[in-house]
Every structure is written in C-alpha cells, then in structure tokens.
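In the block that follows, a single chain appears as structure tokens, in the form predicted on its own.
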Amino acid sequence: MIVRKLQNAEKTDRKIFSKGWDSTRLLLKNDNMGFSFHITTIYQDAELHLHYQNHLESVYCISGKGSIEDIATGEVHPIEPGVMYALDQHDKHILRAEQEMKMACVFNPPLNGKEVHNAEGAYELEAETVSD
C-alpha cells in the first residue's frame, strides 16, 4: 500500500516547477501502478500550449476557473470544479487559466518525475526520477 499525504509531498523534489504551472506528483513510474497521479496548480492568467505526443492524461478541475481549446477543431471548453477532460488522442491544446486551477492529473504512461514540458509542449518518455 501507498500513502502519500499531499502536504509533506510538496516539501520535497516531488513538487516540479515551471512558467504558469506547479505540480506535485504523488504516483511515479517507479510505483508500478501503471500511470502517475499528479496535483498541478495551473497559475492565474498562464496560458499553456500542451501537445502530450507520448503521453495520455485525464484531468479533474478541483478548484479554480478556465479554459481548454482543441487545436485541432478550434472548441473552448469551459474549465471549472467538476469539470473533467481526458486528451485520449494525443490532442494538442492550449490551457488557459483565468483563474488559479487545482488540478487532479493522472498520466499514462507515467511519468518519472522531474518532467517538463519540452518545445514542443510534450514530455519526454524518459526522465531523471524523484529520489524518495
């Protein structure tokens, strides 16, 4: 079994930084449940462009309010507490923060841990991992 209490995760290099976004992951690649589990902070006003090539992710608003825009048909979704969205085809798309987001995330195939998203708004398959 796997604890992990969100809080105590945040004071170590499980919490990853980087421009409008935060993310503790709390499910690594090296828990062997198959997929990570992240909670991301997306920051008032950012605006992410995302295009997860090699991963698939599904998201769950906890709080906050926003938006998601499919590249490739041109569709705003509204974001807010409740909302859920899965990019099941690799989709490209730009998140947009109008207000701070708390974000439930979990991705297959998980990730590492020290992940950010590179040019291209991806992760990288292979990453440093988070010593625990």
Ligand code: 9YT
Given for the second form:
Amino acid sequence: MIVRKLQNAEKTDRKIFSKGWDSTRLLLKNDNMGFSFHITTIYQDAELHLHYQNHLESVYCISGKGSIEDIATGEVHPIEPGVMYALDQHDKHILRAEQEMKMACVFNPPLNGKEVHNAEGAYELEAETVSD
Ligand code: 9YT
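Now show me the form predicted in complex with the ligand, since the one above was the form predicted on its own.
All chains and molecules follow, beginning with the one already shown.
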C-alpha cells in the first residue's frame, strides 16, 4: 500500500513549478500503478496552450473557476468545482483560469516526475524521476 500526504509531498521535489502552474505528483511511474496522479494549481489569469500528444489525461476541478477551449471544435466549457474533463482524443486545448484552480489530474502513461511542457504543450515520454 502506498500512503502519501499532499502537505508533505509539497515540501519535496514531487512539487514541480512551471509558468502559470505548479503540480505535486503524488503517484508516478515508479509506483507501478499504470497512471500518475497529481494535485495541480493553475494560477489566476493563466492561459495554458496544451496538447498531450503522448498521454491521456483526466482532470477534476476541486476549487476555482475557469474554462477549457477545445481547439478542434472551438467549444468553450466552463470549469468549476465538480467538473471533470478527459482528453481521450489527445485533444489540443487552451486552459484558462479566471480564479486560481485546484485540479486533481491523472496521466496515462504515468509521468516519470520532472516533466514540464515542451513547445507543443506536450510532455515527452522520458524525463527525470524524483527521489524520495
Ligand atoms: C490541467 C493540466 O494539464 N495542468 C498542467 C499540469 C499537469 N496537470 C501536471 O503536470 O500535473
């Protein structure tokens, strides 16, 4: 069994900072669960252009307010607590935070640990792992 506390993990290199967001990666590839699980904060007024070409992601909004724009259709879906979205088609999208948003995110395949977005808004399949 694996038990971790967010408040402890946030003090380790499981917490990754990037432009407009940070993410604490509670489960990673080396946990052998087949997915990774993160608690992500999207900062107020952030606009993230993302395209996870190598991963499937699902995201659940815990708090805050924003939207997700589906680039293929132009549809804009409001995001608020209780909303889940799943990028089942590796959907190119823009995530916007009107207010700071806390999100629970699952990635398949799991992240290694230190990934930040490349120029296309994707994560590479290989990245540095975190040490515990
Ligand atoms: C919702 C989203 O994709 N945010 C970017 C960070 C990502 N969730 C991560 O790496 O944990």
